[in-house]
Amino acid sequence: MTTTLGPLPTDRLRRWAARIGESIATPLVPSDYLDLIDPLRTTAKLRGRIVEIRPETRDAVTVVITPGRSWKGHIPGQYVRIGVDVDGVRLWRTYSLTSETTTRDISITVKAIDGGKVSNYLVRRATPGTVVQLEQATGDFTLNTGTEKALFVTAGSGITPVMGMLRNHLDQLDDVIVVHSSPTKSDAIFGGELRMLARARHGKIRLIERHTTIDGRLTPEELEELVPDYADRETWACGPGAFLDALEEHWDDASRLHTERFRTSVAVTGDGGAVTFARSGKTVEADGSQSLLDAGEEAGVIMPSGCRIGICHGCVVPLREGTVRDLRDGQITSAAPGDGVLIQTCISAASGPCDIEL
């Protein structure tokens, strides 16, 4: 008697290729070969290939990227979180999307900063080709609909994330100041963009340049001066964190004002110590004033993160024991072996010997 076996079913027969594919790959399976050769496809983790890079000024850069075929676009004005390998290490860092919504490729324009890793690898290293780990994009800072009257005060690089909202809201908006500070005339990120927008629209937009190696650092109190009716209009601000707590102090209407910070602004340091980061078998001495996020990443520790000012909860790791203060407030938090506690990295302190779970 002959047995006849009927076809395998379309699905087993998958699974049993790909088992055998994996058998013969191995260490890689198929879809490592799949993200070698094409590492921005639907199904893989969201990646995005760097395709040029623009100088600004002598410190900064526009990096434009092809995003990977699961990118579901961006409102103006959001930030996107991007891994970048430097010198075999991923590190994970924030950057305000500056491109318009209606392109294929997404830009980030990034000014280096003094003992950043990532800044100055984009800035300096990196080339066209590169391919970066991508999230979706993410952030409040956004313009409200239906925004007549617009304020923004920027310095610096606080200035990508408005310009994101210039580029793809001006048409919507009927009076706009920009009020942007600087070192110099030439260290104006998008300087020349912004001069030739107010000449191009004159009487709706404004430009007001403040350089602060001739004017001294923008005040509260001056820009009162500078714009009689700041009061009456919607207000966006990006710069630094004690700039923004002065217009935050100084704003009587706090809903008209929106921030975005970059960084976690220090009000209270912590006593420093020693950090033992357990899985990875390190201890650091650390300072009072540096997070933890920074000092685990200087010294080699793969650290989760994601905003790195305390709001997306990315860095959220176990405190296995000792003890640990919020840099934005001073509120202590420690911890006993076995209890299980949850501290953010990013604002967190030592404060005395801690041991880490990373």
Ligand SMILES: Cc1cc2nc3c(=O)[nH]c(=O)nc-3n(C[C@H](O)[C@H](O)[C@H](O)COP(=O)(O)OP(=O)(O)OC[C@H]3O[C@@H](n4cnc5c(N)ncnc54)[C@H](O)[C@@H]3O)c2cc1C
Contents of the next structure:
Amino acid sequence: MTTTLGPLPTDRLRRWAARIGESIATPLVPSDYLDLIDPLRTTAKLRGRIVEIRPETRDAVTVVITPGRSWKGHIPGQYVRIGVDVDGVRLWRTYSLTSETTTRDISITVKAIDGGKVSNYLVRRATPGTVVQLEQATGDFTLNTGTEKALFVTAGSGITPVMGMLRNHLDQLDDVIVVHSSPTKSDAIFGGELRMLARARHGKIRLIERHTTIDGRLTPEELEELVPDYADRETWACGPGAFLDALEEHWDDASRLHTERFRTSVAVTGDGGAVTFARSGKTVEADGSQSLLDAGEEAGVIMPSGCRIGICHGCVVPLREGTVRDLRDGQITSAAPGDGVLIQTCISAASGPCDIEL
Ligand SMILES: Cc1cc2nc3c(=O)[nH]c(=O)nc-3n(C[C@H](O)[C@H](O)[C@H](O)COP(=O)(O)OP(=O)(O)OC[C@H]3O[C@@H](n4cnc5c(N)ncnc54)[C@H](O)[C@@H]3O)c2cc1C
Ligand code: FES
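Form predicted in complex with the named molecule structure, per the form predicted on its own context:
Okay, now the whole complex, with that chain kicking things off.
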């Protein structure tokens, strides 16, 4: 449940009264009343309250959140799963933390993508006061201790985890090159802050900006020209999957290249088929490149989810019958009636008819 607390006490009272009215029809348990009064209390499920939404570019904002008292903090570069209610449906997505670790509030920076449910909600509709669901921070896209010579290669919203590292580890980094790609100069998220850092820390931080509308998409070969000593640097890269795949292929020493992906790279597509969501009573035709998670959501089925890229296991459900294919490597999983084999819907596509326990 996303609860929005308006700025005026009268509004708040009206909403509380409405909630209590609702409770006559739907009995509340004591914790529901406590949620109305103090949704961020230590014993409640971890939540946060949006306290500020700051524009970064024409389609990206920074959302500042006061987390509940059980928030355990984060390591720069990590991400948080956040649950928001969009048009009455709870949707979970993952966002890198961009805030300094010393502040009580945390921040994420979200870029609206075409047709994106949560990103557009956060960029265009969410307001300060909105209460969101949170999970503890996680992820291993973090700086190694002792790194002095670093290369960050980012594109679009891929700058977010790197900004988290730069804001927190500046004193540790003596020789940093940031290569950042965006469609234009004004589309560069944190462009102003990065340019200011490069000026203020001249000799320690070098910023190389690429604007794809003029320069085209960056290739590993061009990166090598821009940063001739790239192989001597510990590198963190975040951007489109195809670009990260190309970097991974190009890098001789894979242990010195760290990548963070915001979506699954679809490597193999299958046959597709009719997907039945047994408990919801819905059947949809899904093609072999569409995840079962996307197919279910499109059909209006309430699908559990999290990172949507196969990391968190927040989307695991039983496959009652049928065959699915892992979009990352083509691996096939089959279930005979009654098997209830567990599958991750975010990285599985139908390979023939299948029946999901949802
Ligand atoms: C570890 C991790 C960290 C992330 N950090 C950030 C971050 O800091 N800032 C940020 O803006 N996003 C970040 N993301 C991406 C974010 O979790 C969502 O995937 C993104 O906001 C889209 O969600 P949506 O609900 O708007 O789109 P959906 O409604 O889920 O999807 C709408 C359409 O867009 C496509 N799509 C989904 N995700 C993307 C994407 N990332 N790029 C392009 N097309 C997409 C879908 O295939 C679908 O066709 C991160 C993801 C991961 C896994
Ligand atoms: S949603 Fe995270 S593994 Fe599927």
